[in-house]
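In the block that follows, a single chain appears as structure tokens, in the form predicted on its own.
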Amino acid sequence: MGQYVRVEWRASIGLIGAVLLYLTLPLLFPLALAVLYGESVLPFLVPMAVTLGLGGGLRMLADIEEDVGPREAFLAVATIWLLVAAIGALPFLVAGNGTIAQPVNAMFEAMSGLTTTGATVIGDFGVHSRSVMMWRQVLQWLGGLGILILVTAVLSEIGVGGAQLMETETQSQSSNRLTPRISETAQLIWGLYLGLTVLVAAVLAGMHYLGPVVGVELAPNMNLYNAVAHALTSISTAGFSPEARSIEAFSAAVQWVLIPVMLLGSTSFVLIYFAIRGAPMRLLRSEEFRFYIGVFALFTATSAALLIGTQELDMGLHDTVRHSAFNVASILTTTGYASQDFTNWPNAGQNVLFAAMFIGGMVGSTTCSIKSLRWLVVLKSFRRDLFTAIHPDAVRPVRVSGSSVDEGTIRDIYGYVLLSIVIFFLLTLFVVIDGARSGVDPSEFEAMGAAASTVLNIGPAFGRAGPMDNYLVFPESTRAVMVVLMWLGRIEIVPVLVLLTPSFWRS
């Protein structure tokens, strides 16, 4: 029998075109700032014209009668993330300032923003306009919103890497979604996400403006611009900051406030929704939530214990606990902020942060990395395997929050975790080899940190790619590969790899 094309690509491009048309709306915010501050508006008018033209053209080619099935969803998801990042790079290119005016660097910065990675190639923060810097923040906010909708409405439905377990964890009665329609789910998430962002911005700005009124300087540098900028990238667990020194530029009070905000952003938004609707106990009943908070507490305590008494850092108990909690929360939630340059920490403390890179927050949150639910299933499954090795006739299902996990889902999760680790090792090898070829010669720990940070979408790494530096140290070829790996990691690897299989395109 002959082979037949099975993917209804016209349905996919219809969805892609619609997303691109909507992209003009977030571009209005930095455009308004450019007008307000008397800066050039061309960096935003050009991408708006491109999105309208390209999005409108794709909608004209689309077949709106075709349904978007699993194959069409894979194609649309992978393509949307790539195209939006490409359009997101246009303001940097049109502005023409600094290191991000170069095409590969512009794409690196945009992909890092959209995937909420937070790695940067900006060499001089001072040469960029406030509107362009705010566009970086908006890109990350869009990426956080996009992954929420993607996971709750798409990946959970088609079962990518165990994402379907989110329904089990939240104990909802709907079919893997908050509502039966993707559009309704998107509206609900959009409202919750926007509301939390506004709340965080109000708290940060209030600390700045109300502090002097009560006679306390709580946040002297956190003006309205910075409050909005950091609200956009904290609730999205993204990590960009208009400040070259990240959150080190702000007071201890700001850092304490941002710790629970980062933890909130990496908590399942479905659980947050139910908690707001009057069922907060769902959080405590969630094994994934307890596991994730437990890991945060353990890593914070370990980090603080390793830093106490370190003469080079010269910190008291309060500062030690604060910096440990902040930087562990930042790396564990894959936010990528930094309250100090942790590359100056002792090696043991840096290794705690490196281990935290591979964990991540909850499924159904804005966080990246492998995610706590997958590790919880892996640990429970491994413990079950040890038990059945001793009792081969026993039937012992893996349970999460009281519900049995399907064996097929367990295999999906094992496959996803293994694939993530293999890609991490391959990228580490490439960073070392390509760095040696170009004369950069990164250390093994530098290469491992940069590889984990990009493929798991963490942001800062170690050594010369640490939180107060940038990724310009790596050759252009390495940065180009990192762009692809950030894209691959953010959309859960599978939607991209599936497109490379011949069986995806033909029966």
Given for the second form:
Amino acid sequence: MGQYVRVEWRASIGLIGAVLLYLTLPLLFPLALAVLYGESVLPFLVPMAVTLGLGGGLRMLADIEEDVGPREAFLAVATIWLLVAAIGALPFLVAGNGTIAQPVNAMFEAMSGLTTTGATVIGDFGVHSRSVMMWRQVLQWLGGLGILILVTAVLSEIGVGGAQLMETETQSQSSNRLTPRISETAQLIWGLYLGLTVLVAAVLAGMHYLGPVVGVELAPNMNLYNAVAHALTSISTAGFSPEARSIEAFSAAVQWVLIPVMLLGSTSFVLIYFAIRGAPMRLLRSEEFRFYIGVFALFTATSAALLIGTQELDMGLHDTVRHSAFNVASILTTTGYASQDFTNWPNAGQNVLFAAMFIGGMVGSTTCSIKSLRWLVVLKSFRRDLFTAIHPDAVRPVRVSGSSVDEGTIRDIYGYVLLSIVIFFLLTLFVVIDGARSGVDPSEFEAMGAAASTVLNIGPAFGRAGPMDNYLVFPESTRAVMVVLMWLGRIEIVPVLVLLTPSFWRS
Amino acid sequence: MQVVIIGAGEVGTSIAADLASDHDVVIVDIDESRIEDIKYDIDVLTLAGDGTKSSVLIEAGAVQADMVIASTDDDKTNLVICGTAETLGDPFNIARVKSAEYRRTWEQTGKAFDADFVICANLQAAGTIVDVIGLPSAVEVSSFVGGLVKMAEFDITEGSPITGQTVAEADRFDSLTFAALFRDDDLVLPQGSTIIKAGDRMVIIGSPGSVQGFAQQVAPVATPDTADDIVIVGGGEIGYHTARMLEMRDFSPKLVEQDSDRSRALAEDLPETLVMNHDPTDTDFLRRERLDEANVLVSALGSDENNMLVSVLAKRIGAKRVISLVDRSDYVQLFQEIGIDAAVSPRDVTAEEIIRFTHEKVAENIAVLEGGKAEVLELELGADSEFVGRNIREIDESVNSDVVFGAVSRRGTEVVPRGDTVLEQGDNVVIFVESEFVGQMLAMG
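Next block, the form predicted together with the partner chain, ref. the form predicted on its own:
The next block holds the full complex; its first chain is the one shown before.
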């Protein structure tokens, strides 16, 4: 008794209300498309009414005088991601077409979109309106860099609390400020994100429209709609495509262009910013960047070596290299596009992609999964442990890019990696058991692939949940659990688990 | 010259004793009994009082003095004395500090704390230790640009591998300049085709690493290899700076420190050093880590007793060369008598450096070679310098003497000087020049 709720929930509520109000803006884009194409506008008007009504209501309840501390940040971050996904699902429900008209599927699609996973439960791509399909892309773009960074950029009232939110969202202590004011830093990063997206859209559309002028069909299928749709989900390493065949539907040139775009989306935006401002050496000096590019090169080479000798695929050298590089980049950066159905690859090749799922891109980018920096620290600290086994008295700080990593941080990183892998195993177990119960009987590799792909926010899996198929193969209960785990994985597990501890709610 | 010395400790007293015969020296100390003692030891004027007070400084004659040397045991007191003296008159102020930070601040601005020269005892001691370790064959070693650039002078002996080679053959280092050769009392400016002969004295200027590498070529037996084991015992300020300077010369030393927090801090600052956290007097530990096979062991602990213990222990278990820090300078002799290869006293080296400086009487950091035939100068190029915007070849042609640009340091990094290197404002240049043209170079730079 005598226990009070010590979370200043009214501060969190105010923040959540503001985010919902701002969510009205991105809904305007598909709404305009719907008007333009003469499609139903109702799927967007309904969620807009919800964002305005619910957002405004929460703002009235709120106490914006309260500071956003660590607890309020955890509560706000976890709730905002969940609520935005729920509202993101409304257009699918209201439109009422196909498989995603069903609530669990709509929530799956929206959560998969917002968390930039890219796993789909759409059975037939043809039955949906172009504006609804574009909404999926917009959701992914919003989730790409993190909603809270966007919030920090637009809400001046957050002030100092913004740093707290950004750190909670990315589970990192180094918010790497570019300017003294955190909101300005967030604006710079988002400006960069927007600029890169526009650039990618322009390049893709340019290839489509200017190609024929010089007499080459560079990108036959990449009209303006597709160019925008894919710009939104490539730099955000998200992976939805309005095309059922993903990037297989496009030319080799488009596939080549998208490889560096995905890699760029997985590069630290702070370092990209410095590179643009005339300090590209900072990028090369980053050990994490070198590690991540090295992993990409190694996995591509391994995959190509495995594919070139495979008779059934019957690809030449160019196709082998392109498909290896594309699909490795797609999985490694946690995008989830596919340039061909890699479930037809030999097992060894598929296993290379499966291993790539666990690595991810750089910290501070749009990537998900465990991330290169964590693996780099784990490897280096393991090497250090081998050294101190021989020299027990040696004091050896673990260094990344020249600066030493705090021992507490190393422990946190070990903990995070272990936690991710444990959650992956538990989900695998659940998928297998739930599948057996419902008669789906997923193979072990299907179950592991789907579990890793959702909890690490990648997208496609293997077997019946491959890149050209969808997650409808799994029973509804599995899909519902996956919704939770995509949410958990995207905000790096900790904010959600913290809410589940009793001490979070007590003093 | 009129000199006021504040602080009559070991350093102040030995400077006073050295200058007493040629200069008018006033020595001030807050401790009256100490002042009483000095009165009967050295023939200088003494004054008891607090040197940070302007009244005391005026009484000591700081207003008319040519030089004020602040040499008390407290860094801040010394810096305050410099500031006070500067407002009273215009003497040349020298401050002695322990903190390397103050020295760095002064170095970056050249005039912080109103001091004309700041000498850091810890850095001076570490620098001496590193020279003793790394360049045992050098006749003369000087540091410029805060240690980024080294000048060294070597005797070329009959047995040296570079005897008989041309300068071009011996020059295997990127950032090394062959400034001069002294042959039979003559100054020879080396060309690529000049043949190096036994009996020559060679002056080279370059990065610490390249100077070290060259020493290895000149005297491979005496000079330690970068793969050699160098062990530093004690991670205090001097131990830390010794390790840092050894890293600059491409060595990878080992450092033993007993305090675990200090060990961690040292390990973070010294990426090339293997820091070990253990009691350095534990012989089992020394054997386990093969420290008994060390080529050089430096004992840099806080007390003379511990340094003696570790040094004797190290000699006994087999370390080849043992160098020890000695706090009380009268123990230097004692340490050497019990078989320790070299004993370095921070106070001694500090006093020596200040004395050297007072003899030279100029503001620029210089080294005088071969009894005054030539000098090595360090100049920081200001906006009005005639060197700014011109390349080295042009400058060379406009001066009617032989000038060698030994090193150029730009914003803390070294630029290898070539004929087409264009000098910029703010560059630090290290120049080798014949003594009679020093004035001209100073006027231009």
